[in-house]
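Here we start with a single chain on its own, the form predicted on its own, put down as structure tokens.
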Amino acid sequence: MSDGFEPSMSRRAFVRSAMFGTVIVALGGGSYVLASEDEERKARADKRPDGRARLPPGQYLLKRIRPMGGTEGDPSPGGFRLRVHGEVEQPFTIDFAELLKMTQVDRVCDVHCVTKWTALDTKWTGVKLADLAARAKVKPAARHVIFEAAAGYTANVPLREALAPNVIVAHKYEGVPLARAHGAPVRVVVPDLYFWKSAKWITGVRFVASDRPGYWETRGYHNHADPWKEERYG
């Protein structure tokens, strides 16, 4: 499985542990940097191009993304295979070397986890999902995308949102290859939905005509996962 909900500390609990400004906090066995209250206040005031606040309701701000666990896949680039299939005219499978031969893009985006943390201006490098879709020639019948990952994990996203320019199949985070805990060698990044939709250790992209709720969606999570509507649970 991939990123999902777990109990999280409130910002007040974080702040109580602070001595000066930014706080180093222990979450899930690691240390993570909590943004200052001024940075968080600015993020709440800042607006995206669509008019929504950069920091969705109910979220607190971290300096960097944190690993969220899950059943890991093979982290070696040599073992990577990505199958693009389903409602497509030309299904194909590519390895890591072939992925790197495709047009590479950098995307700077904010990501939001259902456990209530947000990280701003995260930088990812990879291939646009829209480019993979174009190569496969998605059929008009397709309405949804199912991301397939290690240990049978899946996450579903409406086709229109999956093909947005900021959705990529990423192999680098902040300019370096993905760490194992972040889904090495390749993960999906769908920044405008809660982060569990950004499947780690990805193995397949399947285009389907009918929606098929994934691992967390069948366990009580919201089927869509819009952070600004706080679509945490179904």
Ligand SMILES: Nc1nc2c(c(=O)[nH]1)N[C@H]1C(S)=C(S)[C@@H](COP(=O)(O)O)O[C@H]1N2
Contents of the next structure:
Amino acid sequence: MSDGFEPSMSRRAFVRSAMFGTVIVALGGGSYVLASEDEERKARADKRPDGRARLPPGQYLLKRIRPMGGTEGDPSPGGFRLRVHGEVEQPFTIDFAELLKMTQVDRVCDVHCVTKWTALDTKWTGVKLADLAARAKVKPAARHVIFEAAAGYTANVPLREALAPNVIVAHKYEGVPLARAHGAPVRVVVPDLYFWKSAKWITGVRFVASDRPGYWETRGYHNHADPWKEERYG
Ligand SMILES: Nc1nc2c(c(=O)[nH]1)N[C@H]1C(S)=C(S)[C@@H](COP(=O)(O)O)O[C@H]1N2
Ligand SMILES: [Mo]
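Swap state to the form predicted together with this ligand from the form predicted on its own:
Below: every chain and molecule of the assembly, starting with the one above.
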């Protein structure tokens, strides 16, 4: 969540006009690309099919997602195991090959980071979380989903929102295998909540009856994380 590049509005405007379209290398070493003023203006005016603003309040626009760090897991597909468990009738663990045998979907969606960048039309390939839930036969008692990832990272999402058709367990970004920094070999994408809910280096999906605030939710961030309500801090 930390960010070596947090310009004030005026400084950001300066940087934007001087540097849009160019790669900026942040203090942490990750690089990212600002969208042009024109693209940002368009996004601000645009509405989603559900009527919400394309650019949620307080957000600015990047051309693509920016690596935000975190403690990486084993990036090799060969080492990948995903455990689907908790309030389910048929818990299971699948490896990378088995994940690829499930129905694959492409999703194009906007993602919004609490550090205020948004990337539009990001393309992800993977398996719907709803398909994993159906395979495990989630019990009626389940109310929340806990994403479990490398080094003990977790993120909680209400069950109803986790089962939305745009929530996927992704192994490709923009048509190519996930980069290590973005969660290789497999991450979650929950586009309609701030991006910290989208656990990288995923190891488990746990269905629970009572909520369990995760890594950032227990460190001052909002339990729900709706970008249109600016649910940034708890
Ligand atoms: N396992 C794990 N997943 C994680 C994180 C993390 O530290 N560990 N950081 C989260 C945060 S704060 C953000 S903003 C997004 C960033 O994803 P990106 O680096 O692909 O942009 O990943 C989320 N998923
Ligand atoms: Mo973040």
